[in-house]
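Shown next as structure tokens: one chain only, the form predicted alone.
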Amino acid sequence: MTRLLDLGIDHIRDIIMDMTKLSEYSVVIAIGSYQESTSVKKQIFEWSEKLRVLQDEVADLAIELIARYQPVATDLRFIRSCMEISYGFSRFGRYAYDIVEAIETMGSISDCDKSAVLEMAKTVRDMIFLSVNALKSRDKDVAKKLYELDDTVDALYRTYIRVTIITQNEKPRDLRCYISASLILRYLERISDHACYIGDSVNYIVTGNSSPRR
């Protein structure tokens, strides 16, 4: 006989899932936004707007099961995790539609040298999709992984912070360029922090430790 707190957990499974699709969508899309120089801030903000009242449902939803159900284990490291987990999703949600919203605001940059923030959305789409499949199958090694690529996002972000710097006497029109693009990587950092997050939930969730990094 199917328990009703099953019926609950699968219910905010099915949230979850909503919200890695989302979350994707959402990151893919202002990227490209930002290669193509295309406008699409309406529809990333109704995408961040949406993955916030499904992490407010996540958390209402698992604060309920936990008082009227009581979980332990296994369940409990779930449910717990999944809040932590929305949270992540959401915020990718957020940090894609301040990258839309950076570009905007920077005006027309079509003539700006792309490449280093096309270089880390390469890497911060695969720790995207990396943690999205972790939780789909428990694997809790991805953490791990995902840790690994963090670093590789962290060096690219102080390289270009470093070749800002030092060639801050460039002429001003390049200005623009060197504030969206170190704005954009930025947020692209913050993106990277909490696919590692998701993956420590989901170590947790399998395990019961905390992260294998930390």
The other form holds:
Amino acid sequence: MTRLLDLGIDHIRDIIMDMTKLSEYSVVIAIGSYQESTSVKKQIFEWSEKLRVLQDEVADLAIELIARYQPVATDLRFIRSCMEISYGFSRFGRYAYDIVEAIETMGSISDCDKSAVLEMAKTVRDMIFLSVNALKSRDKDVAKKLYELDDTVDALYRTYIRVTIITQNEKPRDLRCYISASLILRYLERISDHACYIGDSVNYIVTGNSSPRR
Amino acid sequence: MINGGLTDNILEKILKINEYPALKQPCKASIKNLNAWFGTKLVLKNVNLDIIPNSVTAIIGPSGCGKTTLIRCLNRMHEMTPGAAAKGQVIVDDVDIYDKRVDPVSIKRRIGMVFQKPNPFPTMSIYDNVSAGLKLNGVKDKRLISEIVKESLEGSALWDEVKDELDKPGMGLSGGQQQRLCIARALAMQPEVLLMDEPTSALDPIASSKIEELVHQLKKDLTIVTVTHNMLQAARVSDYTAFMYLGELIEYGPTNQIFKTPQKELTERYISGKFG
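Return the form predicted in complex with its partner chain of this protein as a structure block, the form predicted alone having already been given.
Full complex below, order starting with the chain above.
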């Protein structure tokens, strides 16, 4: 017999799955717009707003389920984690919007060297994919892999900033290229962090062990 | 992460603070290899359990799993049922209460019990209900008895409600008050351990919450073992939870751990309402 709690948990799971798709598309299309210099700000804004609304829905439903059914054990851990995971996906949307806004603010950046951003974007995209799949398959071991990739992302970010500063005099850059790349790298780095947190949440759902934030 | 986190040293300290209290603490009671029968039917199967002093231990599990039998073995009430028997050790403060030299009556004085349905002595006043055990045990000093009655009623959070009507019948109280009267009656014997067998199952939510608050207060002076069908009550009031199934102790640990991260799948399924 289906427990009444299960109906609510299924509903939360459905909302989270909608968020995975929307957040993944948002980041991928935002990066695509940097690569192709296309304008997608309106679309990404709508998705980002939608993700925020869905995050609120998850939080409301989670509180309602806790109040009405007093879940315990895996159910409780799942519901608690869904609040954190939905926040993570909502942040993906927000950073995707920040990326397209940075692109629009800078004006034409079609002549910029985009290799650093695109390299990091590839890793971050893999991380989003991994975190979403970890959630779907409840794979607790993905967190470790995500942190390894996060180290790569952090290193790329630091390297870009350092190299740019060190070589600024001998190799002057277009300020628009530098600022847009720095901002987007920073947003991608934050997305990478949230992908790790999602991996942590999956680990918590499965094992009950919280990972201390690095 | 780009932003540095806590140092390992600080993290280690925080982790230590958050550690669950180990079950290696000194025990008030230690149950070892306890088996119990009704006739030829084995109803408790080799139960081993340590009861931590000044804590509340909740025993949960589906009907017929042996919860009540287990607590009735803790003060040798089980053997009072015709055909019932128990074998094993229940060591309370280094004394095995099943040792042949131990007087079962003295055990019942040290280990009090409160039952599912409030059962005040029907013909007695509130005062006499509380003092009955003392008188039966030969206490004659009226002043001492009065002091103990007052202390016991205060201890069961009933004094303020009945102090002006101590001579009225105990049966005239509400269900919740009657149950607290029974707790006062048990407290009058100054027990070290209080066993409670579904103490709120016959009470309304307000009366139940008063008993829960009382249990929380009482553990400062007593060790409490309670049987409950209400898992959320176990989660609210207990420090440790034991899950039983078909006469076996399946899992025992800090309540926080049992309800958040049970180690056994059977426990998880039961507390999540997937069977029972």
